[in-house]
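First, one chain by itself: the form predicted alone, in structure tokens.
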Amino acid sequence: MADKDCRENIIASAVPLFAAKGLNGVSVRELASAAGVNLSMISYYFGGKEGLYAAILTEQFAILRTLDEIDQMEIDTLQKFELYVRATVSRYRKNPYLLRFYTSELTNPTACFETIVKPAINKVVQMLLDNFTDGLSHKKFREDLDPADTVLALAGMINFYFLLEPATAELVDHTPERDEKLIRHIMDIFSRGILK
């Protein structure tokens, strides 16, 4: 097996294990067995289990860089928020383990939290804050709203929807076919509230 293929195989095999059990819940032996490689390959490619975990988090959170494209667009602020919601839905559809890494690192942070996870999250929140502040300066939003609370509420709304999926599968249709309706609902609640 070529170096690149072996490295990618180890990562692909380790993602579901780390997502389910966290960094400390998985042994190097278990990782090597799942990838069908010798234990030494984990050290060879990643310097050990922690290096493998860091590589996986880097890869998982790299998808947040696509939000830079949204931020650079010359479009209405509310359209940017909608594109953020769309990108978030797409992100969770394409990376089903990402939310597990989020919650694991937020509730039981590893050394990777400060170097990988927190900077990625802060970048997203800062982008949303900057866009909300821009909307405020153009009188598009209510001035009595706290910008940080507002953007965290938007981010929380979409993230929590996917976080609750395992617990609400019998109550809510979480299928991708419903994504467009979900996006419309989130944007409607965010922009107009729930009062009649």
The other form holds:
There are 2 protein chains.
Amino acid sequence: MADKDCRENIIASAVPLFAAKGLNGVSVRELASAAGVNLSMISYYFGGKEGLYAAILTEQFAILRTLDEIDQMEIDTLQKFELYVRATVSRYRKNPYLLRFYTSELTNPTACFETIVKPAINKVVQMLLDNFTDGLSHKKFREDLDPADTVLALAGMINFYFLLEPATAELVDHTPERDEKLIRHIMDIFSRGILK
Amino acid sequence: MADKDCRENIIASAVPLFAAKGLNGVSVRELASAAGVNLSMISYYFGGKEGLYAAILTEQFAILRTLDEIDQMEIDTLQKFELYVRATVSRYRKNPYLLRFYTSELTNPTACFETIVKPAINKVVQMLLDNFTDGLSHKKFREDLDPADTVLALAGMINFYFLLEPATAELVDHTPERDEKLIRHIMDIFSRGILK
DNA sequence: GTCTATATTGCGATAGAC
DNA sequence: GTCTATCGCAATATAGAC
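Please supply the coordinates for the form predicted together with a further copy of the same chain, as a counterpart to the form predicted alone shown previously.
What follows is the entire complex, opening with the chain shown before.
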């Protein structure tokens, strides 16, 4: 197998395994077997299991940079919140494993939490806070709102919907076809809740 | 050490370990050492590490029965939603490990997910759905609201706040002193969002 | 009930041949 | 780069003494 093929191949087959079982739940042998390569290849390319895990997390959280584009747009603050929600849904649909890494690290942090995950989360929350402050200075939102509580409420509505999916599949329709309705529903509750 | 003391002692010292590192992240030796007992005691009392984990999960999720009391109260549906939020905050404050087990099982499920965690979550969601339907039949809420999206939005706002705590401690004040303000804030957004 | 000692398995990592 | 073979260690679990 060629250099890059092998490396990418290992990552591609490791992602669902780490996402489903966490760093400690997967063995090097299992990872190698899933990729169809010799187990020594994981040390060769990534310096070990933890190196592979770190490489995957870096890759997963790089997608968060999409949010920079939203941040720099010259649009209404409420529209920016909606774009955040849309981007979040879009990311989770394109990458079904991202949320797992997110919550796995939040709940059972590894060494990657401080270096990769926490900075990524802080960046998103900070962006949302800045946007809220901006809207408040333009007198768009009610003055008695707490900025942190408000943006975490919005983030919670959309993220929790996906987090609960494994438990509520029979009770709630989680198909992508309903995403548009879900987004409008959340933005509807949110805007009625915060607008003057 | 007496029977019950030892058993309870093992559980008490295992809870924070399992909560922080997950089932696979903790060894029997570590558990025994933390409890100050011989490692063979874990097999003796619980039949092994997984048995101890299952016993802990059962205990943790038993607290959810508090919600039955709320369900049977003869009060306004919106008040019931508020009591759910208050009970959730109260549970997380009384038991700082519950949410970890919750999300750890949602993200990296063990054998306990289907038997213990999923039924517990479904029960809560079903209770919220019933309450919403009840309010809708009394024409209290807007008719165009989707029941599932609505109750998951409420649950998401309060649960996500606690889930993000390890990442946003420097950015957001998560002290219990602010809980009352947080609850009123969430209920404020929620009720403006769903009331007619 | 609690200990020591140990059986057994699986782990992550690497040396060295090719 | 990729393989086999293996080292050294830690894992869970239990047998058997007390």
